[in-house]
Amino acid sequence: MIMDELEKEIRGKFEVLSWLPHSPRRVYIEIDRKKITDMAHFLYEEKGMRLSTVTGTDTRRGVELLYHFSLDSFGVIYSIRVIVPKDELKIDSLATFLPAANWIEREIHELLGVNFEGHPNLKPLLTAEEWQSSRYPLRRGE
């Protein structure tokens, strides 16, 4: 099966912190945030997956980012989980090679305060012009 082969390949290339098959069509894979660019290059360029979206949630562990990659030919979603610690809210931007990441990284930056290093334009998309740029509406305690 292609999914078994892909799991073996991913585990051989990356340090997988957790692998959780949620359903036959969805797998959650946690990796270190410093490896997200390598993983995205692998899934997008080598495996032909597309980035569907990225979601962010303020958790007790840090800001959790889920990068949802779709393997359209098999109808399977690979959700790559990374935790960005609250005392160092930065991660490499994927927008430099994945145009689909551009606006969602801007939204996550604006709403959760994650700094996507290397992003070409982190201007706000959703909040009013008079909104304080240091306030993040989706952060706990804000």
The other form holds:
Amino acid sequence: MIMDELEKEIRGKFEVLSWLPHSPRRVYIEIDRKKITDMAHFLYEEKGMRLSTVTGTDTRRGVELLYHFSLDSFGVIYSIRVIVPKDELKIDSLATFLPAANWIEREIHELLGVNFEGHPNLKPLLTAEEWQSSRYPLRRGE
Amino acid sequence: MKTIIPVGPYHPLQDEPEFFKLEVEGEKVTGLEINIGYNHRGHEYLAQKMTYEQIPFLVERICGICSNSHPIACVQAVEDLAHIEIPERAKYIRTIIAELERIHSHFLWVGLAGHFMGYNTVWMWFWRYREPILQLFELITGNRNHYAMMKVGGVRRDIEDKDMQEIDKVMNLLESKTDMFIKAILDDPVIAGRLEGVGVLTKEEAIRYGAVGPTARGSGLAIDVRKDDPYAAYDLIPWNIIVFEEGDLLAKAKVRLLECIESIKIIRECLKRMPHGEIQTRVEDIPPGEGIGRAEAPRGEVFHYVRSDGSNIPVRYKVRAPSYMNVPSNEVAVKGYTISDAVLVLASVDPCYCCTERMATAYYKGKKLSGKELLKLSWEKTEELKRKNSLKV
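So that was the form predicted alone. Now I'd like the form predicted together with its partner chain, please.
Below is the whole assembly, all chains and molecules, this chain first.
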């Protein structure tokens, strides 16, 4: 019930490009990348969801980011999918208001080369200091 | 005057590679910068070159302490992707392995915390009773660590009836001992003096940093994957989440100690209710799609994401360990406390760096600080508290 209401609310507020309920506790929602901070504000501040992590994948459409928000009281994970085109690898940072996104955004920045605009400290997190900053380990064909 | 004290990159006390830059003014800690990445092994990339049968063995080697929590999240991610239901007996076996692991991991932490405080008896006793669990693991799975029990579609080995009696015996021993330890530790005024009101992580900060596991539950957040998104047999047996509101080191210690008791109860229930039957289901091809698997490791939520294109090798494999969320919360938890407390606060989240990712020398008042000296600082504080206490009596 609550999940149906939440679906209506999200669909009313945001332009949903695709809504995929994979299993009862896993929902994948695709939205435009410019709307990610609004969506994060809505899910984290209004709905009390916790940002579990972000998965970055190199796909044919561009670098795909999946923001996994966990609604702990119901055990449901809402994965918000956004596509960042390869010719413009930019997206707004969530770390400005959500420290939970700080490390993961740094990780995606160094492994996939996505620029998180507004991030307070976009230094490499995992790779060695002598690693060339123009080579991205998780990019395909490189 | 601000001074920077570097601790690491090979942590002198926790013997793991991470780097803490403590910013201090006199004795007070005013800031913290955390650097990781000294142990990055590229597991995600490696997993994208392996078959679904091989990945559980790979992710099992991410962590050397809770070596079961990554494989269990991994097989659940693949099962979620392919909509595989596992037999009921396998669910109970998964639960028993996961809970045995939680007890030995929490014992390890309490032992180390005791050592850092200068209570070496606590350390010796807890590690002494951690040993029977490791022997139990050897008996059930053939290995003291890296059990290789998880498999997509069920478990690899069955627990035999005679082994179940052995589990029951060890549980009886541990229950009486854990009870005694909890009373002894919580009654001690010096331990309370070291832990109470130190390293407070408020509920709001825990939410902001996305803390998980005992770190979150010690700050009043009732989140536990075993309850929220039940897997294995956690929804088939009754058990309680342990939550404390204070957010200090004592609350985190209490959460872990009481969870050991709860784990013993869960294991007993599993032994009682476990049905006979199959332990594996046959797994056909893995269809294209994506799946998420979560498990409650001793340190908190483990998160695995897998994406398939229909072949036998995943196109993307993502791992997020609990310490990845918990360690950054130290930035706020350590502020305002002394260097001797910082030793304990930084250890309070039960950090696991092999999960999350060299010894440099630390400088203190122009001197180098080694592991021994850091321990000495912490031990001196305990001694001082002991003296004050004996004066009161």
